[in-house]
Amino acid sequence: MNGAHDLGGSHGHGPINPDPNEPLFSQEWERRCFAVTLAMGFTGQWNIDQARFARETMRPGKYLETTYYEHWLHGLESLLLDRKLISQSELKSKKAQNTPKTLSRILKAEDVAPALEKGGSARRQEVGNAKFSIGDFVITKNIHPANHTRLPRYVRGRRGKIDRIHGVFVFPDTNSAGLSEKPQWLYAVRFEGEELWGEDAEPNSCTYVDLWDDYLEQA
């Protein structure tokens, strides 16, 4: 999806300054926002590629104005209302007025730190070989998918090589469209500093992305 999210390579937004102190919240509702969308993320009513693009479909602007925790509590209230959980008229009210649906899956405060030690992971058995190889030179495809897609607009249609071949781990964009996981082979990909950036590009820089077989084609 080509949204306000997919940064890379635009200029005017000034630089990045992190805080080495800063908290890993600074109010209260981040932190309970954090909870909610974890509770419910484990619930099974959508997968991490469904909650990050439903945190993508903010309209630019907004997303650019917000910060991360409201762009996470838009994405939540837009899950609970696309699934039903919640109502316009209780996310309006924020008070319950109809009958709780019932989840089949529920986490508990006591399990909460042993299904984060577990965590979920997203590789998948490895079935065949590879589509290419280390040191391949391949074509990233310059496609526009109107869902969430894992390759930055700054690397369509660039020329790369393969630099490392990770395994079989779910593909993002059918999976957050709910299709289906479509496993397949993910690479590191390095691109030189002045495929991307033209002559502009700092001397001798390059840039690792990692990159599915589908978004890929041999040089």
Second form
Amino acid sequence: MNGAHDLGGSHGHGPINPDPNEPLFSQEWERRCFAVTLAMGFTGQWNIDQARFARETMRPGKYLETTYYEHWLHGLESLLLDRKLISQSELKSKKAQNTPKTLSRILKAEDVAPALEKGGSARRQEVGNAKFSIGDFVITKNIHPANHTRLPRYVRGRRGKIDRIHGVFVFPDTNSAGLSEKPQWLYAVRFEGEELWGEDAEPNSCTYVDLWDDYLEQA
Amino acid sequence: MNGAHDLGGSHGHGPINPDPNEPLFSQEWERRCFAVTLAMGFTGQWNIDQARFARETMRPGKYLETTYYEHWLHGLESLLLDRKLISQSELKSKKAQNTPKTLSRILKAEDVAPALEKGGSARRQEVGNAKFSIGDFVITKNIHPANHTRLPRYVRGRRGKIDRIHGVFVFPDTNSAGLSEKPQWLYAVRFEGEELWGEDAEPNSCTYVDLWDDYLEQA
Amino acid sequence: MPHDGHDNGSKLSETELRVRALESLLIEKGYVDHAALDQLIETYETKVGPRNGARVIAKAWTDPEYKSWLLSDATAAIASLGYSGRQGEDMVVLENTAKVHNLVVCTLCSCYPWPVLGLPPTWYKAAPYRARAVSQPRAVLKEFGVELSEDVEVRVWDSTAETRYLVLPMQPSNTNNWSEDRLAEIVTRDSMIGTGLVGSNA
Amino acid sequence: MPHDGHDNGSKLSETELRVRALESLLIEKGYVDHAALDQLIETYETKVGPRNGARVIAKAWTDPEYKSWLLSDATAAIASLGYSGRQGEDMVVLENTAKVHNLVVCTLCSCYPWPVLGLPPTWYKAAPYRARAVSQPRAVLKEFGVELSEDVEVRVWDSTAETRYLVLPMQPSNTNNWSEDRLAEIVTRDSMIGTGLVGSNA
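Take the protein just shown as the form predicted on its own and give its structure as the form predicted in complex with another copy of the chain.
Let us now look at the entire complex, which starts with that chain.
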């Protein structure tokens, strides 16, 4: 979706203001939001692309006016409601009212270390050869799906060069829709600054974007 | 600027919800904001492109979370402060503290009708012939200026056809920066839906955008 | 999905205070004149509105010569009926036909032909319409209750310059013998933006 | 220009209440386990952070064989030091040189290599950095106090997939005889994102 989350190249957001002394979590609720989101993620009721998409469905202005963990909170509540793991009325009353769903996986303290170490790679088995080779020129498709995509607006319809072949990975556009993993080749594609920003590009600069076969056409 | 105001093609804003019974102004403050903005506009302390740019400089999330006349209010306050017609401290205290600037034009009640009727055309004298002819194919430039522009993001780097030649008009990009009017030919350029939105375009649809010479290159 | 409430109540009263303070400050400074402000408001609340545009459309429907003038030099043809000036200095009229439907938007702000339509409605100025009119015009039209078959070309006009667009809607076929006055009454604002059609039972 | 205040105070406490309620609801439902939540927090507050990445960099600086392994198969080379798993399943290391400077961003969300850098700082997750790192990397670097001459190519890496990027910064020239442990102490988090350089007087 062409949402507020797709920030690359946008103006008007003010200075970056890095704070060298900031704590890992600036508020206690961030700490809890982080942990609850991870723990619910481990239950396997949704995949990472669905989690990202849920965060993107926040109202655009609200997304821009809130912080990272507020996006997480919105996403988590959305997913829990959508999967009927909780109800609106439970959320409002702050009390469990309905029988919980049976989840096949629930994260226990002793599972935390092994689960984090295992992670969950999106890499899938390679079948055949990659469609493009290193050095090939490609054009990104000019798509504007209403659903989740990982092809940012600033890089659509642009000419780039295959720089690396990462391997075969789950395709977020279909995986976020719960359709299928549709694994395919993933590349780091290099775009020259001028190709992306025209005369407003900074000198001697370029951007590499990780892109899947379905986003690319031979140049 | 690639700001939140540049809405064409973005998703997630919800339904349109037209209200057939809405009044012209839904709040008394909107009525006053409208009138004060128009009256100050007539003093000639800024041009319309500067007024638009001032509204665009609102924080992106704030812009999206507020309504039309709140954008106007932000723009008007910004311009008044920038031109030193009022001070921050006057704005806060709600009382005049400094000697007013002398303005050459102040709108009186009896001037309202003639001033509105006169308007202020951005049309300028035609010199020579238009660079492009009706039917010519053009490519819009892929520019990303930090300043005001009227070339929307969704139509940059796209191929279109000259449909109408409007005449010679003030160029907003320079006029908004107070540099010069740089009058130039203005065209209605037709873009096929598929050129703009790829496979996500609706069938049998196209968009016409008014564009100046400086935005266009021969296709 | 949960929809986070947006606290308009407290927001608007804060804005109201800001506007009042600004107005009185500008009057105190002598930059604006109270009577002129009232005059501006009165003009757009009582004199300038879509009834103006409806007169233009009705005349075009009943007077072929006027219609052809309107399509070739809209600014002059509209001014001949007394509608001209601010935010309508350079007009273009777009004719709807059985095969072409025109729709007007301003994606970057909310440009609108004031002398013929007055001030724009809220939806015209808000994000949903501005975002989607160019990319999903048929879906947008459906939200206004207008369904067009695929053989009708939908033309969206994004008002990025000072040119202002007015749609000349199709005249309902059973109104051919109607008077100009009677026709003017059925021309809606939305039909002149392109988000509506004109019906004969309005 | 006036900057409209953003009422964080009342907002955050409302959010805090929402989070607390959600957590207790999920515990009551049996979906999450309180001890596991504490364990997750403790892990990222005490075990996983940029000191991990610094060990990787210091080893690469002192062990040419390890460096070449790191650049050809980052995931395995990093895992050999005990750093692997969630949000670092597929790693790529980018080498800075006198002619190439790499900078990592995630414009669409905030992807970040957790096993080696921990959780991202606020600025990495916020709009200004995500918006500008790709279009104005040199200006962004200046805000971090890094000025690169025009003959240094700036390469920005937008983390749109599950690949996670770690920058291998240039080793300060006067640290060639330093031990791995001592070198690890001067490697900063920002130098491994690309928004900083490593100095020898850290």
